[in-house]
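Presented as structure tokens, the chain that follows is alone, the form predicted on its own.
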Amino acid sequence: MKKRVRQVLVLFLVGIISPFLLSFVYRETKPVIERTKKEQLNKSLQEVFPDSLIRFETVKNDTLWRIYKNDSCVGIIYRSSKKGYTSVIRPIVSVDSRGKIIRLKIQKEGLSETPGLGMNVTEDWFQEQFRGLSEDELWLKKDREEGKLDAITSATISSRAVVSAVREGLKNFKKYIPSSSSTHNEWFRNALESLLGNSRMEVIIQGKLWKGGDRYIYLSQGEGFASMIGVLVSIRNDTIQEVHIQFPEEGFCETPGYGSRVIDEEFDKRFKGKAIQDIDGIDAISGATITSNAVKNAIKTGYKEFIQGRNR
């Protein structure tokens, strides 16, 4: 009888003490867990937009962030989810101001798709497909004619879940993307005044071509990897005097660490003093070939449209 009483008493004490111990452990470990979770999230945000000069502003907790650089919003990052074959897949996606995907990241942690099949959604080759795509292109090739994405062999369900999550997330959150049409229509005004110097400005074609002293200045665009890139070109007697490549705060939205290097490495200075026919010989920046060529093509296209024949 006494033994039975002792057992009941022990169980009673365990029942009383355990909640307090659990509460204590939870209270002590919660800050550590929250801090680790926040650090992992910040790391993921940096991975999809790797630029040390930007900051993130939370719009929807754990779901949506605006990206700011020099106090200008240059895009968004969102997280969306969709049920895959055996687990929920939650890609983190960065988008530029034109609504095009910059980068996609799917974390392996917490994902339990089939190894060697559905888990391949975390592979670089699969995620790289999304770069530069707009909402209408976010379909598997096998599902829509306009689709640009290849499914993983024998893992169509997981592939389709990722594509659907990215597309539906972009559809839901695109209203938070800053409008380039209203904000950046005349992004070039300050740069134009700088290129003109003390010369009196003569408007030849409104918003496209100006004359200042003995030089012309024209505005042109080239298609980069993730966005259109604007350039202002000052030219005299078919020789380039100066080139201004659109800054991030003016609407430049190429991939940080890649296309962005045309600004970081002052690519524009390579054109100074070059004859227009020598532009193709200017070396592209390694890792930013598409963006480098976009700048060169913009200069050549603008010259052909606005300048060719005026100096003859």
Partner chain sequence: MLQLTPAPHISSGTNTKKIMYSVILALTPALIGSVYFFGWRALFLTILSVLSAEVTEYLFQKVTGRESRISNGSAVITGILLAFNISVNSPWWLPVAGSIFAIFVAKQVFGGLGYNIFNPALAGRAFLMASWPSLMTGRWIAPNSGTLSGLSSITLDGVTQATPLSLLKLHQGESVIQSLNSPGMLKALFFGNVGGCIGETSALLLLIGALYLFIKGYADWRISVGYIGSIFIFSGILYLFRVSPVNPLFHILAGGVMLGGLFMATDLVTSPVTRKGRWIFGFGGGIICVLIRLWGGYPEGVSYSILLMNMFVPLLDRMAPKVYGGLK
The other form holds:
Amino acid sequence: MKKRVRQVLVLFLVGIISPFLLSFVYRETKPVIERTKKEQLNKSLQEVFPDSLIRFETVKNDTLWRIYKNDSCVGIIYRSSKKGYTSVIRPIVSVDSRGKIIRLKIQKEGLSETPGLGMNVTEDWFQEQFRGLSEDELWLKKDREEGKLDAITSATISSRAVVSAVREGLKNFKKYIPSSSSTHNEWFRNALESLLGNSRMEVIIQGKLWKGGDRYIYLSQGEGFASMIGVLVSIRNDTIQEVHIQFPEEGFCETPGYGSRVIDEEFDKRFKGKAIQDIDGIDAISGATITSNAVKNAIKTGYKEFIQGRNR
Amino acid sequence: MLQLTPAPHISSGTNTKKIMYSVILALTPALIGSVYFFGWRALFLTILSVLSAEVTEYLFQKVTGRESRISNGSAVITGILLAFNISVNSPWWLPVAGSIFAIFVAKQVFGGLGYNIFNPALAGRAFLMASWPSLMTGRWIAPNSGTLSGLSSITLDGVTQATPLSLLKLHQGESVIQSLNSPGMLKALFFGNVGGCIGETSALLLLIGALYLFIKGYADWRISVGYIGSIFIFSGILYLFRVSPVNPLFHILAGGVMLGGLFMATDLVTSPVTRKGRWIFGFGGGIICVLIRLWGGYPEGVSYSILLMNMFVPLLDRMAPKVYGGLK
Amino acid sequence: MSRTFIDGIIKNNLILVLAIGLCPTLAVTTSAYNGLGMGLAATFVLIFSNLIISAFRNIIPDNLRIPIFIVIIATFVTVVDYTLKAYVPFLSVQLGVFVPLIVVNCGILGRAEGFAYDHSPGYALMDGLGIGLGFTIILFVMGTIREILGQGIWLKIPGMFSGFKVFGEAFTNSSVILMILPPGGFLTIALLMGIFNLFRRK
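Moving from the form predicted on its own, what structure would you give for the form predicted together with the partner chain?
Once more the chain from above appears, this time first in line as the rest of the complex follows.
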């Protein structure tokens, strides 16, 4: 009897002391664990949309976020998952306001595809291919004709899993992308007014060409890296007076940190006083050549239309 | 008739040597064929593989103070078979690494010739498959028949193409399947004018060599017939039921079925000693091979099917030979 | 007492001699950092469980000792688990389920049952230290061999350090992937046991 009581007592004590110790450890570590989790999440969000000026807003916990820049939504980030060859692949994908992929990231940690084959989905060249693709193009070249993606040699299953995870995620979540067309249709209004200054505005072609004093102002677009870039150009005697490149809050959505550097006063100034034929000689912003060229092309094509419009 | 002896006996004396040199002779047509199809580099890689196998064997026996047996030619066979299992545009160190693994880990660590559980060349191939999968599965070169291209860069830059088996695995389009089933494809597979490993492509040349071994009695036709036959029958049944999209002839001619079934499954050390055991050995391997090809992750299943059956050999040897066999 | 410590490292080496606790050994030693992390986590648990069990060995009833051992070990394992999750999250992700599984690591229960339960706390502490160190060294060595051969780098610390390219760029690009796969673990452990026995026999 005495032995019984002792046994019960010892077990009881162990049962009291150990949870007590654990609850203490739990209380101490829990906030730290949560903080590190949050930091990691933020880090992976930043990785797919590297811009310090943005803010993320959670739409669905752990799967969907909206990206805000200057209080306007410029895209979404989502996480989707698909069974790969030996593990579940969970890419994090950022999408611009036109529904095109900006960047994707597949975390190496916790992924256990075959090293040397399926594991190669974490390689840069594979993930880079997704840039700028829309939903229809998110197929492996060998699966669909409209596909634009190369599979990793001998790791078709893993590659296919990534591609369909990205595609299905985009299909599910694209309704959360703010429709840029409605809000930014008249994005140029403010810029137009500031370009006109005090002179009276005269519309020559609605939404395309204006006249103010001795200057003409035309609107044009060029295809950039991830979005269409709108440009307003004021011109006098075939010499560029001023250039306004669409701001992010006006719908500009180029690669943060690279293409976005084009919207910079310093770049605008490079055009000042230049004749149209000299535009090609203007230096591009280093690291944002495509976006810079998009702006130049927009100015040139816009100029052709302007000549036709003026002579009418 | 065949003189069948249990495994430990074959490591003794001149008999082993004679068998081994006959096997090397039997592999020669396929080797010549590989030079014809893929150029001199095929021969270069084979020699490199053989040399590293021999050197590994010599060094191991020297270091561990065993009697040197490198002249019996078994390491040469391992070297040739291993080289036959890689693509011609492999880097030079690939057969070297494979041969070292085959001889050191798969053969000598187990006690040398006669004691190894797995066929060394296949173990070497499995090692290469796991270690450099992209080199082993992704870079097939189209045969360049008769042009005898040079040793290195010429073939390395050659046109890569998918092997018929990887086509089967990746593209299930109607036109692809039709071309795989066409008589032209079967003819190419039979003569060896397709992409693939160095020594596996020509069924004809491998058959010539194997026939010589069967006649001399150095390899048992039961294993080969069991293996290739079961692949034919099993894939034939699946073809009839429209599970397998390609016909059984394609299955036995494509990939490494001929090389594996004729030369690697019949390895005297790693195959059963009883007749019944040999039938089961061959048959089981064939079924596993088809299963891997149709439902597995790899396009080719020959090497793993034989390795898996190698594991059953001790069990098959234990099956009472009294009831069935001429062996006591 | 120092004898107990030395014995713990060599004569009673958990992996090479006793061959217990092999499951995490094979599973997590794909890199030197993982091996080190796992070794240290197990050492922590080993020291404290040994110490506590030895200190209370006179009041722990004989027929209830195993459940009590397990509760004590589980407590320390949970402490380690939370600590890793909070302060080294990358390591925690890499070790994954093998940290909670230290609870049923037969090495730790084996030392509690086989040593701590009938030795004084001082000896139990020394045994815990020695065994833990021996375990950690082997895990680190295995991790080193497998990481260098399998990935061509050494001492990669996820999120902090990308590792030394021991044999140069060319080797890193075509490393022996087999070594970081499960067969690589078996090959390495067999190799280490063989070498160890070769020297012990002499």
